[in-house]
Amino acid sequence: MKHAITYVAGLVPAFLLAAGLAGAADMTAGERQLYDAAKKEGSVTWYVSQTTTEFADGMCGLFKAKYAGVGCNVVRASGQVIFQRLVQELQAKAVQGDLMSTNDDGQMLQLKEQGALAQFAPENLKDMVPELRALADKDNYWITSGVSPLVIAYNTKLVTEAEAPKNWTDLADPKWKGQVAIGHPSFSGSVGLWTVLMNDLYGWDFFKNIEKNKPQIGRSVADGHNLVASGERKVALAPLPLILSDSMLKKVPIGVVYPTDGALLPPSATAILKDAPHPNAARLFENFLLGPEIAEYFAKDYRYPLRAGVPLAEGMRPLSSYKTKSIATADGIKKLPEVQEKFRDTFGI
């Protein structure tokens, strides 16, 4: 992890200067309005598993420098763990997280039913990418904050591009055996729809194949390409964003796979509690998690941008360039537990 915090605390300082330059005077009305609501609230805090723990106070420095007097607490873990907080804080009435980011749309839905969510459309969304605009709910309860295309990764000293595996089935190969990483769908909401599109597409022998070569299971996605970064696996299921930030400003020996039978695709969503103790500053950060600074950000990341006229990083391909599968919102829900309940009997945890 030396690399990753070498680089967010060389990044940081950058955009800190350049927020804190734009600062109050770009303000539209409607933003001043929401900055001086939450410096009277004085804070927000943001449950989130969409990204890694550096990455997240980056983003929450971008947005304390732009907003001064507010402050921004970053409280992450992996998908099912910070869903799971968040619905006991719902069973006791003590809500303290006042937005919630995830790479589990399902997650979203199920809170909406429930009436946890608040509705609200920041003025951001005006420019968005249209596609990603687009796989946010209807009716303004989340937005779209992210995407992650789930992808393999490989360590390009122990492993050769041609050697590498070209398709998910290729992991169950016996030459892997002791050498793959994935994550546990009962952790991690992207490793879950993962589990949930395998299935969907092979069956459960899938997963019976590749525990014959006995994975290292980790909680979280990134768990795998932590152990690919640093060689103690070969393979693993990972994120692309990791992957090319590693290779490409760091210097890691981590490759890609773009699978022939589809990248996973899940959309990472936002959204503001009904009952958040910050209601306006969390107003004010949903918004401004769709601005200029956090496309930067994103876009010097190796990570899609989520406003329109951003460009990608050198070298990163567009997502209409590779083959991507996604998983409806509503089949995710209905097929989640039962998948994690046979990955805990073919896997044994």
The other form holds:
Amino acid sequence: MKHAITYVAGLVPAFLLAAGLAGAADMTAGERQLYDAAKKEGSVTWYVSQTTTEFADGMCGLFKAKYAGVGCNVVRASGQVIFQRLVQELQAKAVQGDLMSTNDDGQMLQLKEQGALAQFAPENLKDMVPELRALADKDNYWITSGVSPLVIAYNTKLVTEAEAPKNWTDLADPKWKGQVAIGHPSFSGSVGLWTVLMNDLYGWDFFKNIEKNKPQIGRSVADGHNLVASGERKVALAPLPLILSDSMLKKVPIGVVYPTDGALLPPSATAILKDAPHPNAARLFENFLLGPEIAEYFAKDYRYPLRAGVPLAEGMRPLSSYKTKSIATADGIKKLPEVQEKFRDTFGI
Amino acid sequence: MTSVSHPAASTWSEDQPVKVRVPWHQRLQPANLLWLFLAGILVVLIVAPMWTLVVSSFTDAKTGGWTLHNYVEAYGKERHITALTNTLKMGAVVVVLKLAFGVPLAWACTRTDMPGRNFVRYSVFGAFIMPPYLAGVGWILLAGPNTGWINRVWHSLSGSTEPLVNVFSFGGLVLVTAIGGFFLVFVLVSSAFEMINSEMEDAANILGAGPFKTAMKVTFPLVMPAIIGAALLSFLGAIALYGVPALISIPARYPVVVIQLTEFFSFPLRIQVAAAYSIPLLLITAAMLGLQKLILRRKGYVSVSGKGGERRIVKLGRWRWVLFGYCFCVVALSVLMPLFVLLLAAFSNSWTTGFSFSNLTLSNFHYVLFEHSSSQKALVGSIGLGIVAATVAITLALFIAYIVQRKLIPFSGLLAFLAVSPYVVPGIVLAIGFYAAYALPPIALYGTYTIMALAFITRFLPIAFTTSSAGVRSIHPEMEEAVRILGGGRVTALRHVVGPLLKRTLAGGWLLIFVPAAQELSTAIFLVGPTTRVVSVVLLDLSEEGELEKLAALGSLLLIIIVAVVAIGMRYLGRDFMLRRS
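Right, the form predicted alone is done; let's see the coordinates for the form predicted in complex with its partner chain.
Let us now look at the entire complex, which starts with that chain.
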């Protein structure tokens, strides 16, 4: 992470200039054109719920280092909160974000139907892992910008591997009373999809049973991860890359369980707003998200790289090696409001 | 103006009626123009947003026609009603706690020989400077059910695995809300205690009452109006607070109105339903104000006057240490403990590891200062908004207070009423009103600093007006009359006489606004845009990601800046600027 931060700080303009020139040398004609137009626009504003603030800031830093003269503003909040903000802006006809990245592609479909998105097929799509590319919109209104499977995290100091839960229903085991953390489907996009998946698999009783364990309910899915990392809770619903990178890079006592009944695989989606104030910078950025720099940055942080041929970080299991489940985009939209309402009724908040 | 004064210069006629000309002239006098101008500003700041709020609560979102459906949607669910009753319950308990904290401390510091009075005063002042959501984070670190410091100590002492205290509970919610606002009770009740003279207490003593009996039978009844007023404001503050419920009531699963309001503000966006749902908050506060008037009207309180005679402090004997013990507990709960853990977390790699030299780090500060995408800008934004809101509110309030106090024009009482009316509007409701009135086209102020500055000015106008009004009242008109006799206008009098005389009062009022405005969360939450974020909102986002160490670091930076500004102010004003107000 630190290397990214050095870029962000950008204390040595000469270095930045050099990086910009170096980048300029191997730019394609289309990229060059977008870059020139983006420089005139000055910056790009990126609404993101897909990653943590820290990680998104790092991505912005790489972008600024490659495309000197184009600024990058991260606005990070949980999925439903960012989405609500965007809807607010669309209603106010004062769109301020240029592009948005979320773990709930249902939001994208809704925005597409509203006519709020721009169609764009970035050049770098051609180098993408074909399976990941296929998860995106067929009409190129959004791209797949990542996959972070939702799995179970446990604190390795407090829980042995043998004791740890094996599947989702184990979270309702009475031995985890007061020790479970989950997110809220009305705040977090990926928790929304997870709630839909659990309801599809086990019916609403799943949540009634979990409720007996008095789980701590956070707003974002990263919150649960941090609760386990600090030992405040023993087990939680958490995104895989966060667990791996914290345990590998920061030596946090946290471990992964790949649930036998299937990790949730929500494809993260990124789309450009039709009324983006910086349309060219947004297109440049979207293309950059699929470029080699981000692929490497992802791989180093224990995420699945989007480009074909980039090796996984050591200790990372290929997606095909464990069971995953996805929710069809249209299905998610249809079922989400009902489970959100039920969740509020069951958990009283 | 000259053209109005001499309209007939070219076509002179004897029949020109003089009477018509004079009223025109009078109506356009600077004072009247100023009145119109100020009234216009107050309409923009207060009347329009509140009116829009009420109107939109009756507006159909799709057709734009008249409807009651928003109210049906807002109250048609049991859960929504529960949030409302929960809020009232919480508000009531918080008031009791705030009074239990604030009143004894105020009495101890103003009327007794308790040791450490200055220590207590400074600490209460610390509670004023620390925003409630930071106190909330401090208490999460202290009383998180499994890793909170208190619980870890308890676990190691008792061997138990059950938590001793849990901040994520109703008790935690009311405690954190109460410690975040009891300083107001302290300030209001202290100044009332300082107005009472000792003659009546002496009488009670002579008739054989001991110090505590005297206090209960004589002193406290005399400060009742101040206590009732403080209780009312405490209630309003408690039910309108956003930060503490966002941190605590979601995990505690205790839904309250402000959390429910954010649900209406999530997708699909239902501003109209949010408006309908916030109307009861307004009605409740209006009813409370009415109740206060009713209670106070029935009794005479003339014995509390600024002209009180001698004030003697009560000698407590050995009870003085008991009282100090109580005060210390309150201060420890509200300031010392949360501040200590917050600072410790800010300098720690991981707050759960506890204190050790290997755990110490400056990286959290480095992160929020240089690496985090929006915290640097947010610090500038918060401080800037605090300065703008305080300056504009004080200036505006000075003009209004002057006009009202000098009765320069008819209906000046209306201006006074408007200027204090935002008192009864919870911050989050005010934000919804501002959003409905100004965020959307045609005005389209969404995502600008302007809309936030306007909302902050409105929110703190009552404090500004109360301060300025008290100041103007203390200046005898004869000095201004001297200016007028020597040919100066009202504006000259204001600039060269009233302004300079009120410098200290106004500067004190400025600080009283700056501190909460730089920390304001409730009003900001719906009004911030992507490039206009403030520290409070960034802190809330950090709490959402569970980044408590970084949050603590950013919170500490905000505190340091605020303390620096206040320290400069105190050098200029003397340390008691907020504790001695009429």
